[in-house]
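Only one chain is shown below, in structure tokens, and it's the form predicted alone.
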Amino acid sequence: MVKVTVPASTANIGPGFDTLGLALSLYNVYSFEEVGEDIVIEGCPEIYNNKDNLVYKSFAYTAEKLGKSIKGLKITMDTQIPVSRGLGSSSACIVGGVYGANAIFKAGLSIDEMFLIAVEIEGHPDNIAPCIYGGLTASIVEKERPYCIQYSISDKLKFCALIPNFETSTIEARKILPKKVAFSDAVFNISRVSVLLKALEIGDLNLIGRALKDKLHQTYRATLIHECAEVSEICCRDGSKAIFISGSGPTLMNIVDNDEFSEKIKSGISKLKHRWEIKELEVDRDGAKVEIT
């Protein structure tokens, strides 16, 4: 048998925009084992135990790259990341079918190689990238092919996400960014997410917080985010110094160096409207893992 444990992860991180990415403490596990010749899929909803579950999917689109065919799998999967919350639970499952397959079949693919599948895949190397490689990531596409860097981060460092209890569509909060953006919104955003990169290496929440600032999606995306201006003036009034919305939303994330606000916040955000999960989570630093019994 085969466990794969895949890191939940947040994207964008402020003004880095489909370009930064983080691997968080809140985990997938996925166990593969070859059986019979059914397909077999179990810990999900109903709806998804079949071929079009986007873990098998990704296993199966890695067994043919490989050039390998599937007889029988089961598919077993044990999930703490929350669907369409912007905390990659659609990477993590790539991530899962990906290092699956290079597991079962032992094609003996590098860490490299099996990041390359899982963007052509996911069409994106923002959250693949964390999930594969943990940490904190920056990505880049040339000429279509996906390129990752890693940069180091504060140990002090801590974040506290605020999780709601709807969804919001990936896909409307693509289709409500405009298409073109004035040249200062552009320079704005450059010269924040340069300082946030050394501002999160060094832990300066002060200046973390001033460089998460964003001129070009999340002003947009929180009017799809019902409570945001209430749940971030909240957060704010008792004392965070550095939020954004993870991903495409509507989870909320902290930036924080103390084990105190999570209790500070509590009142506030159990008078709201809506039902908002608070979660503390630290940074993944070692990515996706493969254990073979």
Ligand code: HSE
Given for the second form:
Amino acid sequence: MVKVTVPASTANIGPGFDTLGLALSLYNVYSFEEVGEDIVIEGCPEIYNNKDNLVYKSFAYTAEKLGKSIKGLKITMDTQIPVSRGLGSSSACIVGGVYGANAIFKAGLSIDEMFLIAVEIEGHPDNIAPCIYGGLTASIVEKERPYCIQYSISDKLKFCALIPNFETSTIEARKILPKKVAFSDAVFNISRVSVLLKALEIGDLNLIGRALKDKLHQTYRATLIHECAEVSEICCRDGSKAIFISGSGPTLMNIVDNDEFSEKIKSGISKLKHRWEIKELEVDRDGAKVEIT
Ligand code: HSE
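And the form predicted together with the named molecule, for comparison with the form predicted alone?
The next block holds the full complex; its first chain is the one shown before.
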């Protein structure tokens, strides 16, 4: 049996739209077994129990690339990453499927080769890169080929996610963005992302808070997230210096340097109309892992 463990991820991190990503300590585990003659998927809601399942589709895509045919396959899922909340659940499915096929077919693909396949499936690298390599990553795409680099991130930093009980659609969250941006807004983001990377490395929360500001996407997307302003206000009032929309939302992510913050915001957050789960997370530094038993 092949067991693949993949981390959640938060993309963009303020000004790094479609570029930065960070792996977090929340995991999906997918087990793959070649058995019988059917495709059996267990551990997920009934609606995902078919060949449109993204883990299966990514497995099948990789198998086809490898020139392998799938006879019987059982996929068992044990998932912690919430779906459509801006925490990289689709990248986790894709990386799970690609790693699963590589291991089941003993194909010996390198991590970099699996990164290329996973990005081909997903279409953009900002969640795939941290999910595969772990830690803090920055990616570019040139002539349709993705390249990614890892940055250091201080181990003083912790992440407090506010995950609401509603979803947002990434398609809608991209449609709402402007087609053109002002030159000064581009400079605003470029300068901040450059400073942000060093500030994350040294764990300077004051500088991180300043450098997280962005003019390309968050203001537009905030309008799609119910109670976004209220949650931000509670977090800032209770001590957060650094808050951003995780990926395309709706999760809001705080960067903190203490264990008390989650406790402090509990009362304020519990009074809101929607239910917001408060989740303390750390950086995952390893990325996707495979065990073969
Ligand atoms: N960078 C992407 C976005 C992440 O913000 O739309 C979500 O896939």
